[in-house]
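One chain comes next, on its own, written out as structure tokens in the form predicted on its own.
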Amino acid sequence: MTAENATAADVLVIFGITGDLARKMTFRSLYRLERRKLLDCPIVGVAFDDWSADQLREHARAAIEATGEPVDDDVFARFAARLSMVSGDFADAATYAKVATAIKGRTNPVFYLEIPPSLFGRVVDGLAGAGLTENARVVVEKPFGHDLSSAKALNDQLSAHLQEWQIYRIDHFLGKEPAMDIRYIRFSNSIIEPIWNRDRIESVQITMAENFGVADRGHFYDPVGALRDVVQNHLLQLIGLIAAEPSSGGPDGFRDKRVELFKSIRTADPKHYVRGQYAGYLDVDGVAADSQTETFVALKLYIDNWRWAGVPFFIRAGKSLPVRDTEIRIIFKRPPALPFLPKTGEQNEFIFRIDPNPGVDFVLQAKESGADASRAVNLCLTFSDEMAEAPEPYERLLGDAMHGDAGQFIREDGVEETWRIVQPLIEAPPPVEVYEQGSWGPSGANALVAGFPNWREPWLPTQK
């Protein structure tokens, strides 16, 4: 079997059922998918907890619930119906033995690791002890590793009983409706491609802001930070997504055109990185109080080849900054002055709002009422306003992986190429700089864009 002919799946099994993300996001995301008829199959959870099925199905509702999200009666029985529990110890051979006799006769398992990433391989030997990894497929969540190096270690252990079209990567930046919207803007609409290169535009910012801090997350963040939390993983796949070329189909297509995009990404420069951290981190529990983790970067990368030479990409993320927004923002050169156009007015922008409210806004300018004068005019569209609701991105996702679809996936060479742009930075990291909570960061962020377009308020649901 492959990729290309991966057949539905006839079970799921969850490893860490009863674990945080479950919680928040699992439960959830197959809920909806059973309410849009589009679950088939039972689900088996494991963990170490020993819980029944019926305590399984009552910690099912609640979470849902919690999340915020209706829950029908009927819907709800059906999921339901569809769940049961294997309780046992990761380490013991004789959990494996448990899981094996749960998903008798069935021979198209999909397994999701909803477990830290230290624990996969131990888990995939026990599946491939127990005969089960033969036809599966199986799911794991990031972090791929903390750098290269521990990437590839990382892939030796999945790859020692797995395919490479068995191992499905996570992002769920991937499964977020917005996202995928980029490539169909992009390539289904000719007016698009013909500007869509260094002949046309200036610069590229990336920003993905939150107006919160790390909270109760401080044990989990300090040994991460920024770049490792959201730069490799989400804002470069949004690169992936902005830049790449159009591909020829199939599940490979895709990917294939983002991993030569990444190849071509120069490997990131110290020099043009910038790391802050909010003050009042340190005072966070589970911190250190000598931490030196980053809560913010901003760096510039190049892509060198024919369609992006000299374009720089400026990427800026953080948290305890004024707002909460993710966007790329495709920022074009000026128009050349004229004689009727005494002032020529702001540069055009192509932006892609990808959280909150998605949508996307063509900045163009127009002549200014009784003036010799441009102005800006925004050409906006939030996407809930003409179209039918999205899946959530794990429901987008994890519907995929049950049905072999895996377009939507990161392979290792994905994974390898995007450590292999950040690992400088991670080498030789410049200081942290101190900034207030509530703004954009420390100055140096200022500093990275000099020669280019200054760094752009977000567009925000409320702007017009």
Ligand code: BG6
Contents of the next structure:
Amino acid sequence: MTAENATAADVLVIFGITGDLARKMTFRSLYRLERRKLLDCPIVGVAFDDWSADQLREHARAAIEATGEPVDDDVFARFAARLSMVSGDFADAATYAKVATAIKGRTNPVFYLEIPPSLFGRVVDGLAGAGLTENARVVVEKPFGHDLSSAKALNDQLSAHLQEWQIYRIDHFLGKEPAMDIRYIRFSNSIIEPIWNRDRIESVQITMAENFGVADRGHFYDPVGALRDVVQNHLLQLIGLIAAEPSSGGPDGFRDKRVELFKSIRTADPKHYVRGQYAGYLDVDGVAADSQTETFVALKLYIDNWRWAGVPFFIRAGKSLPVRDTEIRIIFKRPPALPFLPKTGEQNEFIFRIDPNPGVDFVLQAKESGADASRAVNLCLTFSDEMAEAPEPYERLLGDAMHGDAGQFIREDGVEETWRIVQPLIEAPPPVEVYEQGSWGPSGANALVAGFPNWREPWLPTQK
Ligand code: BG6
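Given the form predicted on its own, state the structure of the form predicted together with 6-O-phosphono-beta-D-glucopyranose (BG6).
Now the full complex is given, and it begins with the chain already shown.
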């Protein structure tokens, strides 16, 4: 078996079904799959909590309603009928024997591990001990290690019993519809490809701004920080989508191209790395009193290949910034000054808006009415105005995992390459600079883009 010929699951087993991620994301995503008639197997929850199937069903309904998702009774009844529960300690072989009994006769299980990575090894050992891994797929959540060597060690635990085609590593950014749209925009429009290179593009800016702080996640966040939390995974994956070459078909065709691109990204240089911490972060519950953890990062990366050599990719990401916005901005080179156009206008820009208000913008220069001058105008497409409602990231990814489509999941070589890229930043971090909440982070972020276009204000709906 390979990633290319995996077949549909005949049972979904969720470890950690009573936890936070299931409550906030999983039930809703599965319910939405049920509504779209894309769910066609039983679902077995496994947790330490001694819940009955009815308790699980009640909890599921409350969790779905709490997300604001309207619940249709018939759809929920179909969904609830799939749910059953196995309770037990993940360290106890008897738990896996109970799972084996619960899924007896099923030959294509998907095990979804919604549990801390420190438990992955134990659970996979338990499943293997009960003879359940042979034909299974195992879906796991980040973080995949906290640096290159721990990522390899974690993978050793998984690969002790599983082959690579069986492991589905989730990065929910790859399940975002506007992120998936990047390769459609790039490769299904013949006008785009000829301009998508170092001849035409001056720089690329990726912004992931969040207008809220760490809130109640201090215990999780403080040992992690912004670089590991969103850059090594989500934002590098976005670069994979913007910059990789077109692929052949099949999940591995697509993944090969992303990994090939990651291999061309030059290992990051701490000289081009800025770290910030918002004022007040040290008061967050779970944060060390003298924490040096960054809540903001800005960095510059280069891709050493024929298409991108010399084009800087700037990334900035942070908490407690002025707005919530994730966007990728491709900034094109200036046109030359011509006699009838003595002043060259602003540069063309192509913007992929990932969140909120997904869509694309194309900034063009046009004649200013009544004046002999040019000014920027914006061609703005908002996907929700033009297309049907998009699936949620987890809805898409869980559906793909159950149907055996690994294309939007991360392969181990991709995990290792992305850690390799950021490893020097982890080993030699510059000091954190404190920034005011609601600002755009430390001033060093502006110095980072010197010689290239300044950071742009994100393109938000109110600016339309
Ligand atoms: C998570 C990070 O992976 O992604 C969070 O741990 C971050 O810190 C979140 O807020 C952002 O995801 P989204 O989909 O809300 O942009």
